[in-house]
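Next up: a single chain in structure tokens, the form predicted on its own.
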Amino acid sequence: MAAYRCVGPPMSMAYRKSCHPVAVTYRGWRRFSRISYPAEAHGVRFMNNYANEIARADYGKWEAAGEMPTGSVLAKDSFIVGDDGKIRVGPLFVMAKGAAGSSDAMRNWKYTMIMPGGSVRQDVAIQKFCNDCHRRAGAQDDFLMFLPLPFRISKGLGR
């Protein structure tokens, strides 16, 4: 958490360059990671999980969440600690649940990567790459891959 406290302000400023609404607001959402945790699926980065107002009640139920409601948005900010000990901002990963029928093959999720320089990636390759991985979680978990048990907070931190 010391590393996250250090990198948090520059991370927030980096994502805000995108002007993407999630990049501007996610730090005010509920945080569901007790501390930053390593996530190999996202490139061996340390991550923190956030859920918007629509998602937070169900997301906090973890594997019992069922299908997330339309309008749910989940965000994972990330950072890397290099071999030199320097902390570097990684991408902000976003999952947004669209209306039924918006993308049945992806359980109506849309994936976005907001890069530290402010660029936004939502292209077909990102959709396929993210969905191929999240699909492994299965429909019973609405394609959600939850953070490891030791890093979870039951009610979330923040607002």
Contents of the next structure:
Amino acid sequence: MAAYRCVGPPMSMAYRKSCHPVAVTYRGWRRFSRISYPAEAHGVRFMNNYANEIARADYGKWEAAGEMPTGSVLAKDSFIVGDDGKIRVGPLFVMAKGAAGSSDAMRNWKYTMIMPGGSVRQDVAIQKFCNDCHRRAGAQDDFLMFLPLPFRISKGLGR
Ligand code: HEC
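Alright, leaving the form predicted on its own aside, put up the form predicted in complex with heme C.
Below: every chain and molecule of the assembly, starting with the one above.
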């Protein structure tokens, strides 16, 4: 968490370069990871999960949440701690729930990757890459993977 506090400001500045609305607002959302946790699925990185106002009541129910409402947005920022002890900003991963019928094969999720340089990736290849793994969570979990048990905080932290 000390590392997260340290990298927080440069991280926000890096993502904000994209001008993407999630990059600008997600740090004001409730955080559902108790501390930054190591996650290999997204490269060896430390991550934090955030849910917007529409998603936050359901996300903290975890596997009991069912289908998330339209307008739900989940954001996961990331940083890397190198062998040299230096901390680098990683991508911001975003899932946004669109209207029914917008992308049935992806349960209407749209995936976005906001790079620390400010570029935004949400092309067809990225949709497939992200969804091919997330769909393994199954329809009962609405393609969500949540986070490892010790790092979950059901009510979320923040406003
Ligand atoms: C190899 C599997 C895999 C791939 C590929 C993958 N994810 Fe994930 N994702 C996970 C896992 C596992 C979690 C749960 C947290 C963790 O352990 O990292 C997760 C969690 C998330 C979350 C938090 C919401 C949730 O599911 O609880 C978001 C947002 C997210 N991923 C976005 C993305 C985006 C955007 C991409 C594509 C750029 C992507 N993911 C690619 C496995 C994957």
